[in-house]
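Next comes just one chain, in structure tokens: the form predicted alone.
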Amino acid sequence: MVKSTTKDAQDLFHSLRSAYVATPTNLKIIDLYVCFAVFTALIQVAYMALVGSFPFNSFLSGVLSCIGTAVLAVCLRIQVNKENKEFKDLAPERAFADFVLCNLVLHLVIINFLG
């Protein structure tokens, strides 16, 4: 069995960083912005953690609200990609509005959750 070493790992680090340069600029923006998102909703289970959880729908729906916005742009990213050939036919354009009338349904349902 082979040790792995911190060697392994920085040589790892290293091709994923040099691989990501390449990366469009529209999908490293989208990056972060699910970045954003997650990051937003591990705030907000951090809070509940600290403070409580009394009025819990509304953990639930800030919780829900940033992971499926993540989700949601990631699905965005996929489509958006230009190398990825299964969604060669669909314009960016076309996927945007998907991706906003999805939101808008999203966030409507969570308003709706919070009574």
The other form holds:
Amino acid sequence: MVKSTTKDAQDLFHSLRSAYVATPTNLKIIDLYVCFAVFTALIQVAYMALVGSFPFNSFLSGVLSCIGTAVLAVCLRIQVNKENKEFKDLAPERAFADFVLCNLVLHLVIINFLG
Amino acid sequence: MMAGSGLRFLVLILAVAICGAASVFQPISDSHRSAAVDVFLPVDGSYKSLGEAYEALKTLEILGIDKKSDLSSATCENVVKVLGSSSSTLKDAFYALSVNGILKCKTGEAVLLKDIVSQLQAGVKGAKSLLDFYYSVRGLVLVKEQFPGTVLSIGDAEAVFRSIKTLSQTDGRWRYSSNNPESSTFAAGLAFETLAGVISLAPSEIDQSLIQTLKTGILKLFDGIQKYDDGTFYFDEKSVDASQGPISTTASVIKGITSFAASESTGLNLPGDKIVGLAKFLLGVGIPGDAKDFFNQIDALACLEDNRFSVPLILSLPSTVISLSKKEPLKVKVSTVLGSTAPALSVKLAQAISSRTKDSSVINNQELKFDADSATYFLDSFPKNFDVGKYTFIFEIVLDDSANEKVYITEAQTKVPIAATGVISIENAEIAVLDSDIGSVESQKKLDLTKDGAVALSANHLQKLRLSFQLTSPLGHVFKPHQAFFKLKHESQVEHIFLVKTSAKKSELVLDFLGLVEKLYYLSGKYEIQLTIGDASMENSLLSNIGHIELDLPERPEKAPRPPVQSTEPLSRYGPKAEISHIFRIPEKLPAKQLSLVFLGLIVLPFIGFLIGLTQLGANIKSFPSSAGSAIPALLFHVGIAAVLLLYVLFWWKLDLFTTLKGVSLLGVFLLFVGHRTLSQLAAASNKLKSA
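Structure of the form predicted together with the partner chain, given the form predicted alone:
Every component of the complex follows; first up is the chain already shown.
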């Protein structure tokens, strides 16, 4: 039973991987950006866990900046993905402009809160 | 002769009733003179500058103090040197001439009068500022006074007058020069003196209309006078960083108006109450500590002492205390500001208002008698209902106008605070120990508070101590003293003070030891008793040691406060106190620096990972537009985003939110345009590809 579960997991992993390879490059770039943002957030959480949350506003600022930009990138990915029928009429450039604008606003707030 | 040809009273009653604080102003006296000797006679025998020498010598001359002859000779040498040299400035020449007017130095042949006159006349012609005019014109006036017979002319007097007049402002103040827009009241005084000098040098050449405009200017300046509540008036500069204070500004204006009034024939009508107020202000300064203030005060008072518009008279009292036991009269002096005798007048005590009954007056319209030997007015009889206490006496002066050449002016009413003192009789003083519940007297002793006694009492904590006495004023009223303290002092030097309260009938203190046990720190033993009675109106205030009392108090429980440690050194309470240790908020524990730096490095790692991933994915900028028309907006777009991020970094480092928001809004608008341009071009390009 265990062996089949492991084999199933491996098969699942392989099928996912092959499917992923087929995705367009621009979406892969966005995925990479999201991973980068999330990793940065994780490192900040680990630091806080280590040394304590003394300037708590700074910690929140840093983590929310990463998470926020990751969320905006995910939204961009949804809007740019050609397979997504809901956003067929939305030009990808428009989505990118929204992404840039929202990021700038997010970072203004983050910098203000950073202290 | 008819009664009408008798004494005509010219009463210059002032319109403004002075309803402020009562205070006494003293004219210049010998204390001023002795202080002047200290301030103005230099230790090393010579003055630092001619200006200082002039101020010192003028003050000493006005006060009638004789100058030392060696000082005069040293100063005269300086004067002759300055007047003889052709390169001395107008200011030095002016002060040299002023000092010469006081010391009357023998100038000899070294000083050629013609040279000085021509230097001053050249100064008048080429004067650019008010001070140039002042020194040169006043210098010429001094030459005319000191060397009579010298022929000098000021040139075109009317033109000089007009060119000085251009510096005047509409609010009555003057500017120092046409370049400097700042106006000052001190400069107004200098201007009046200068113009008075011009008029006196060429009396017939100046048009009356010009003189009239100057008079209206002076009245305008008086509109801007400032005052205190006690009826004093003064001039002060309006700007905060003025170099002249109120004394020098007031003195400058007074000197200016007196010299102007002296120089021209028609009268100058100045409001009388303000003149008296100015005199009171200068007298109210007392003895100034600064040489310049001293000179300004005395010089201005000398101008007020003898002027052509109105000479103020000051009412002063050598002593403001009436002793009912000694039966001495209350003396009042009326003199000019410098202490000279006043003309014939009569002084009346209009009202004497007690501080207790504020509405009714004890004395009404009592004329004071005049003692010609000491030139004082005195009041020697007081009504029967004049009791001890504080009073406000209101004096009125009535001038006898018959033989006066000058116009004198006084205050309408002078309010003076007077204290009446007397001997207070103390009767029925007794001390008793009472049983608390029943109130019966266990032991009672009569006291003679005028001397120390040796009363011995004893009490326990269930009993009370009662002290009572009666204070009566000379008129038989119950007297309530300011201070009535009852002190108990233990053998261990611990003291307790209680207040004796005065009711309508007597003064009494009851100490209930049951309630006071904790206050007395449960200390049993022998307590010294001391009684203090005092008041400003009481001539026989007393402090008497009545005796002692043995107190039997219960044992101190655990939690009761201990008596304070009495140090043996009585002055130790003025020594340094215990050091205060402040408790600050403990700063948060910050992590080690190396740890923070390590994590800083770790943070960079995902970014490097991102870049490596990008290269692995084959991300490129191949579709960056190449043609110039589309490359520039694209470039500007990226530059714009970078600029916004840079602004955010600046915001974190230095700026505040509002500046950043301003910058962001500007850059945002810019970004909007270029971004829209770029992205629409990209969209158009991709549409073309799709359709193609």
